Structure formats: C-alpha cells, structure tokens
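So this first bit is one chain, no partners, the form predicted alone, shown in structure tokens.
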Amino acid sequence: MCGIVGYVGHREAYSIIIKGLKRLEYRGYDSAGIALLNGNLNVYKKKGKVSDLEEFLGEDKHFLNSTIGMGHTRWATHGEPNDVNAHPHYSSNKDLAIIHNGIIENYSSLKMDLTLRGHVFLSDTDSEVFIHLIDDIRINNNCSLEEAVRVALSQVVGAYAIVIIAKDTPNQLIAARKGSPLVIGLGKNEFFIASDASPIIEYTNEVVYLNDQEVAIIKDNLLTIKNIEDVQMTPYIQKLELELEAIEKGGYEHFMLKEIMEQPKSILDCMRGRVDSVRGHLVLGGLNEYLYKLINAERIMIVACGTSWHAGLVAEYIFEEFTRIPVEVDYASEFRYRNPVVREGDVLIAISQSGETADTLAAIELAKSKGAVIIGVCNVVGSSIARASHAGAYLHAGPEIGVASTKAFTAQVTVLTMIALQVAHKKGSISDHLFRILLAEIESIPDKVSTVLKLNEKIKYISSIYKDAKNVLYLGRGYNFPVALEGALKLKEISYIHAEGYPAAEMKHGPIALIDKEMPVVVIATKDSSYEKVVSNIQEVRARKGQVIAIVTEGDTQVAKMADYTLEVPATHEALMPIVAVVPLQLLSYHISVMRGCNVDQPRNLAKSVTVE
C-alpha cells in the first residue's frame, strides 16, 4: 500500500526513482509523483500509473542531472485519486516537499489550527497537512528542519513513513517511520530509501530497517539515526538475501502465474534444513527459546487478515487435532476492537506475508500488553511483525509480488503445520510413528504440487467455460473448508466475479436457494473423513441442476460420474490436503481473470500490504 523511493548520491536520481516506483507497483496505487532538487525543488505528479507520469513528463528532461530526489505511488485514503492529491506535497513556500505512507488521524484539527495561522491547502490529503505543520514549526521556532520534523512527529497521531526534501539543503533527505515500513540502503557515497527492499537490491545488499519513531538524517554522505527524543541510535546493518531475479517475471506473463508455478520450490524452501523424516528430525530454530510456551499453552490465539486468515483456519484444525490445545482464530481487525480475553501465558500466533499488516501489528501490541507470548509467521526478514514477536518462523518463500497471495498461503500452511507437529511431538500428543509418517508426507508435498501444476491446460479450458459466470459457490468440509474460502477469495480478488466459500453442510442453510443451472459450484471432494458427506452435498447440487467442478483424489470415479468437470490431485494426509487442493483453485482464478481482461497482478482497489486501517 503506497510506495516510497528516495535517492541521494552521485547517480542520476530520476531514473533510479522511476525504476524503483515501477518495482513497487505490485503494492497497489492510483497515482504517482516525484520531487527532484536541482537548484529549484520541482514536483511532478499524475493520476494513474507510473507510465502516465513518464508520459506527462514527456521530453522535458532538464532535471536529469539531479542527484537527489524522491518518488511515491499513492493508494488513496484522504481525498480522491487525482493529480492534486498525488504525492509529493509542497509546503506553503515550496521550500519543502514530503512523501507519506500511512494515515494522520488528527489531521483535521491540525489543519484547522494551521488554516487559522494563514496556511492555504491545495489538496484534500492529510499528508499536505503534515508538511505544512513541519514548515510552520521550522519558521516559527527558527529551528533546523531535523528538529522541526521531530517536534511535528510528537504532535501527529497515526501511522507514517515519510521522506522530506528541502530546497536549501541540496544533499539531505530526512526520513521517519511509525507503523509503516521504511528501509535505507547503504551504497558507496550514496543512499537509497524505500518502502521495501525491491527497488534497491539492484544497487546494494546492505540495508537498515528503521524502527518505530526513529528519524534518519542523510546528509553529507553520512547516515544518522535518532529517536524523536533526539537520542542518537546505532543503526543495525543487515545483508539482503533477496536476488534481483526473484522480483522479475522470469518469462511469465504475470507475477501471479510465476508465483503459482514456483510453489514446489517455495514449499521446499520452507522445509529446507528443518525437516528430515528419515531421522525423525523437525527443528524450527526461531522457536527454540519459546517452544516450551507453546507446549504448555492452555490456549492458542491466531490473528491474521485475508489469505493469511484462511491459513490460520487450516492451522486451527491442525493444532487442535495434533496438539490438543484449544485454538481461536480471529480477524486481526476484529480482535483489537472487541476487548478480547487474553491471559498471561496465552500464545498468539500472528500470520502476515509482508510482516507489516497494520491490524495484525495492533493485535500483537494488544496481546503483548496483556502478557501473551507472540509467535510471528511472516515472509519478510526484518519486517515489523518479525521484530515485534518474541519468537517465530520465516516462510523463506521468496518475494511475492502479485497482490493476490498464492505461494505465501501454501508456505504459511506448511510452516504452521511444522510448528504444530513440533509442539505435538515434544508434548507427546502424537506418537513417534505418526510423527515420522507426517514428516515423510510433508516432504512429498512439493512433488505432489508439481503434479497438480500439470493440470494447467485442463484448468485453462474449464476457465474458458465459466469466465462469464456472475456468481460462484465454493464448498468444502473439514480441512478443506478454509480452502473453499481461499478459492472464493482468489476469484473475486482478481476477476471481480462474486464468489462465496461455505462449509458444504451449510449449503442447506441458505446458499442452496441460489443454485440453478447458471450457478457453477466448486467442490473440494478429496477422499478424507468427510468424503461421503461431501458426495451427498454434490448430489444435492446436481438435483437442482447446478454445475459442479470438483477437486478429487486421483483415481476417484464416484464423483467423476456426478460432476461436470473433475480435477484430480495426488492423495495425501487430509491435514496436508489444503496445500495440494488450493493450487487448482489458484490457476482457475488466474485463467478466468486473464480471459476477462482484468489486471491480474494489480487488481482494482487492492494493495499488497495493508499498512493502514
């Protein structure tokens, strides 16, 4: 959600910033802009894509010799998407400019006070209020820009990642964050600033992740980090493991398809060095110190949003079956507002691909304040959730650029399954024999997903038949109920077809009224403990002339006789079937979206990482 790129050094800033903004397009946005300092402080911004900004600039390249600047892609919160509301925003005298991710909750009262003091605002954004406030403090207190920023940060309420550039300091950028990610790349006599590492890995692999309420001052080839109390901090420099090739499409038409096809590798990477079924070995090093807390927990709470919430639902089934510990799964956004009962010693597992989801971070802070142990499950090393957790496990799935999550879901389920099995084995709630069987089955999953991917052409054909559907139902039972939810979410996210997932038995409690000859019904009907009941549900759909697309276990002939189309997946333990069964649903959504002419990687109104409420 929103993207930031900044540069100061010896290279041409414009090309670095524009390329960086394109690398951040996956986050979702509706306008783009840049500020470049070259004698004058010039701001250029445009509603639409980065390509629209480039077209707007046209042949006007007088700014190409600028070596300092910043750029932004905006996802609208305050104020509609248009040229005026796009970032960067000037101060009143155009001596300063700001780019801002996040939301300033008290911007209205600040704007009122500033208006009374003579400030005139051109946009409807909270971000413009921010830069006017900083400028007002700087002028009235006759203080440095750095000090004005710190004072302003103490007055604003909300979340922010900001970068500020000033006309009178041609070699300085100031950045700060609270609740919204910001990373600083270190080069030789040059510095890069970005929302995440993807725009800067081409230039450096050394980065500093800013912590909440820290201010970074980049000036005269030096980086200084202070907190808002003006105490100097020692930056922790991390080495990036990300490779440039990982954020390129690699010959695929879309990032989403690339990431679907990468799943055999990403699942294997989740397990690498962690699982050895021959030796009965399962170790998640990031949990070692707090594993006893999980083993002795009386209750586990799971918080997440979107696809991660669906992974959490699968984890609920797995934890309760194997560890016999009660589990509650909450939307993070609901958890933080319903005054939940959290007791000291409870364990909260927070799941997030990006590690920056605002609601999940807020849920973590609430649970921590009440004495809960926080276990983070996320994909991005050094992310806010990783740093806020007591312990955790990274997915190691590689960057996920497509907005609709695919490989992150299968990686999350894989890691959560490993956590549950490690706890169950240490606790003694499963036998050593079953533990080894399940480890061997986990190790077989990448190959089984590879087998499913061979269904791609058949799924493409089925997609051509149902691409114009108005509504689709997804049904599953037990472990496959969350898969039905995830399949429905994928379809509506990227193809804009209304879809709903239900427990198959709940169909009779309302949704069955919708079924007619025009209604496609996708049923996850793999052979498990609920198989016979799901077969009965399929018969109920067929009796009402609904069209059935069934995901079945290889060799199943019973469902094949009832369904219009079947997609066979390899057999596995039912606890692991969600990882296998979700893949054809991902491909179905992908192909339908492409056939409908939708923007697969950047669906309308969506952002990859929701870093504001």
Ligand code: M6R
Contents of the next structure:
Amino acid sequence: MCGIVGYVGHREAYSIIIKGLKRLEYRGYDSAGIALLNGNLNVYKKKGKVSDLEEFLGEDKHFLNSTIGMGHTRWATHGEPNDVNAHPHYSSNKDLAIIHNGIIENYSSLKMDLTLRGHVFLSDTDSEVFIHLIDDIRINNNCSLEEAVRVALSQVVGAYAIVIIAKDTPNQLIAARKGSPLVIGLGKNEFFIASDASPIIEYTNEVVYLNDQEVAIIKDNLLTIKNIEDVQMTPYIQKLELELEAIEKGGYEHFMLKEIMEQPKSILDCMRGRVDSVRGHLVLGGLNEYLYKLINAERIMIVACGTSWHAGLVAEYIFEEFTRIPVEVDYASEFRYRNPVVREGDVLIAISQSGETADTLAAIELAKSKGAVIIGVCNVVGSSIARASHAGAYLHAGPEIGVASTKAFTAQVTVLTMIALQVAHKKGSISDHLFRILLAEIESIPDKVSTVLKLNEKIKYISSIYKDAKNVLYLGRGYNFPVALEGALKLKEISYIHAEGYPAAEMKHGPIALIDKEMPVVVIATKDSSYEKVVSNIQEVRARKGQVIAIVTEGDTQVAKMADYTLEVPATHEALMPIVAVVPLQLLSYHISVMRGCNVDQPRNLAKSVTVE
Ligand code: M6R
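Give me the form predicted together with the named molecule now, not the form predicted alone.
Below, the chain from earlier opens the complete complex, with every other chain and molecule after it.
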C-alpha cells in the first residue's frame, strides 16, 4: 500500500509531487505528506486525502521555489491514521526524512534498541524506526548516507520501498526497494521516483524499474544503482507505453464507471494479435517457451486474492473442462502458510491485476522454491509478479484505478480462457472444430459486453429500489458461481452492504434461513447446463418471499415470470458467460454505491494494491 513520489531536477517540486500523489491516491488515502528541501528540510503532513493536505497548506506556498522533494499517501498499517503517523518522518535532529511503503517486521526490537540509544520516537509507525536506524548508523559509523542506508537495509526484516532526503545534500535522493514497487523516471536533468509510472508519464517515458534489494542514488544529475552489497548495477532503461488519457477519468464521474464502460475495448485489447478464429490461430507470445510445461502438467495450482481469485475459480472450471488437467485454486494468503504439496513439474498460475499483491508474491516464491513453474497473469507490465514468473500473459487492459476491480476481472477470464484453449488444443483434449467455435465466441465477447452496457439505465432504476438493503445474497452455479462471489464482493466493498455469494444449490444448506421479504437475492440464471436447477433455486427463494433480481439469457421467459426484475444478457458459450454476466453486477454495485453517497473509487479502509500481508 501507500504511494510514493520523489522529484529532483530543475522544476518546482511541490506541484509535481502533489499531482503525483493524487494519481497514486488509489494506493491509500489515510493521510498525505510532503518533504521539501530548500536550505531547510521541511515536512508538512495531514490526516486524510491529498486535498486535505493542500487545504492545510493554504494559499501561502512559500516553498514553491524548491526543486527537490518527496511525498507520500498512506494506507495505515502500524499506527492509526492521524497527522503524526503520516509520512514523511524525520530523524531526531530533523536532518533526514523518509517515506516508506511496506512493513518493517522487526521494528519493535529495533525501536527498543534505538530508544535505549537515546532516539525519541514521535509516531507509532514502523517507518519512523527506519530513519532513526539510518541516522544512528550514519552518526556512529561516521559514514555517508548511502552507506548508512545499505547497512540499515541489511538489518531490517520485511518489505519496503523508501525514499530518503537529507538536509546536507541538496541534490540527492536515495531510494531502495524490497517487495514494494519503485520506478524511476529519467528526464532531461531531472529524475522522478514513484510507486508506479502514473506520476511520471507526462514528463518522460524512459523509466528504470528498481529490483528488490537495489538502492538508487540520484545525486548531482546522475543515477547510480547498487545492490545492498555495494556492487554497481547497470540500469535497464525501458520505454513506457502508457498513455496519459488512460489514467484520467475521461469525462466519467468515477474511474470505476469509466473502467466498466471501457470493457468492450479492454477485452478486445487483451485478445488483440492473439486470437484469429478464421485461421484457427491462438498465440500468447509470453507463454511459448513454457507452454509444454502446461501441456504436460499433472496438475495446475492457481493462487490469487480477491477478484483475481474469483477469476481463478472460473479458470478452474475452464481448465478442467477443456484440458482435463486437475486444477486447485487457493487464496494466496492460505497457500503460503499451509505447507502445500508442490512437486517438481507442477505449474502454478498466479493471477494479479497489480502484480504487486504481497501474498501472491510470497506464494510464488514458495512454489518456485519447490520446483514449480510459475505462469503470471498480470495487468501491470514490469510488476513484481510479472518479473517473478517464468512466463506469462499480460492482460493489456490498461490501468485500473478504481479500487473495485472490474475490467481486470473480465480481462483475466479472457486471458485465462485463451491459455486453457491453447493448452487444450495443443494437447488434443478438444477437437479442432470446438477450438474454432470457442475462438469465434471469444471474438464476439466485446460486442456482447457492449450490449450489456446498454442496460445501464435499467440497472440504475433497480439500484434505486435496493439501495437501502441491509443484506444481499448472490447465487450462481457452475461457471456462474464465481460470478456470484464477484458480484457480492463488488457490492460490499464499495457500498458497505453486507453481501454473500453462494453456489445456488448450497443455499438450502444454511443461507435459506436468511430469506424473507426484506432479502434481495441476485441470481445468475443464464441458459447453461445448470439452468433448470437454478430455476428451482429461484422457486425456493420465491416460496420464502425473497425478492429476485435475475440475470438471464436474452429471450428467457421462464425466469421473467418468477423474478421481480430480470436483466437480459446475450447468449454465449457457458464457459464465457462469466465475462458477460458479471457486467450488470458491476453496474448494480456502482449505482448503489453512488446512491448511498459512498466514495466509489476510494472505499473506506481499502487500497488498490495490497503490498503488505
Ligand atoms: O492486484 P491484485 O489483483 O492482486 O489484487 C487482488 C485483490 O486485492 C483485489 O482484487 C481486491 O479484492 C479488489 N479490491 C476487488 O475489487
């Protein structure tokens, strides 16, 4: 969590940093702070959003002539969100300041030790310990800041992306990372540091992604990268392909709505150049080298969190149906701690929009250490998970900024379906005929999603009816069971209404007790192999006076007679229905959230990428 921005160059630093922090606010919005160097090292910080910090600073921006500084937007882990716990944190003598994203696990023993040595701590954060440790090493060893940082890094346990600024070196920023992302933008006589490329893109498209346990020293217009053993590394300069419009709202009120509405395009983008049904062609370049591992795998493990885990559940059904390879799907956070059986030759697919989720990354490392081949399915290019994988396929869905994941889910399911079909075709577990039919069906999905988006006004109306519900149940079966889970997650995370997703047939094993006339039940009842059974489940809900909102296939008349409201979606192969059927649920949660006055893009207590355990 937390967003980090740093700047050193010839421009006025304050505005660059504030603008960058606003772009990174999706990573956390508990507090914001900024440090600027201009003779003095001044820190300004405030609980709340970046706009609260701006308001606190008022009109008098006497620091506007500073050309070096750094800023932070926080998602609280250690210490409640307040002004004192906000970053940056000073060292005791206020000569140094730090911003930090991550968690220092051994902070309490370090803090005890440093307290005994006379350091006085102002905050409850683990991050403040970091800067006192660096300061202590610098003073006691009489060494340079760079050296002190390296020594400190060898003493801390945990994850970090840090930037440090020192009063006595007015042209220097030091940054380091382990487990939390950092990218450095290379301008003309200027450098940018950020948690992702969004604060950098309008100034330069040349970037260096820092690797774990590397330290970047930007001094007197020069970037030097070393590892923590003091060995100089050659920076690998990459060109950003990000467009500025992709990270702006483009006329929509919220990023979430923009991202829902752009799904026909994002799904098309993720299959662009990969699928050609006429030629019976399916290529995923990033997989080529390891495709044989998937084809020959005795089993496939899938790990992910949240929405990505739901995409993993859909993939389980698809892989097992078409490739006949057994699949197990785990929450990454469970997998990493349950001593899983992983054998040489097993394949682990890690799914992550951000590519930075700490639990997923840890699950990858565990499986890798036991000999598994890792296939990453990520959206963010160059992210930690993408880099930790042996092979993979990017989503190419464009930046997803709303905290509630929408277009990433539909792109994940699309990419995972493509992987499964490629494996199945090469393996011979599906016929060439079926392969071509499914490819054509994938190609038709963007248009079908466009059709679903036309339901927006009707969904808005249904939302107005159910916006005050206390609980909502979501039911689905087969391929649509993960869709029910995803619909429930969307509603709870942005509208704070309690919602549960269930396999429809499981309802009678418990949740049916909850159903009464107050309980809306959203049922995904599209025409597939479980349709008749889901219809019976709807009857069971109706018999208990529950209200039914049903997602049905176009032309369905049976469910329409039973449901309070129906939303018709175009027919498709049942394996692809999750991509189509999830869209009305995304819109339903969006409108309910707006009508309840919730912060859609930045729901309380959440952050976009969970880079801590
Ligand atoms: O970046 P990732 O896909 O790894 O993120 C996983 C979850 O944190 C994420 O899907 C989360 O559940 C979203 N807020 C759901 O909308």
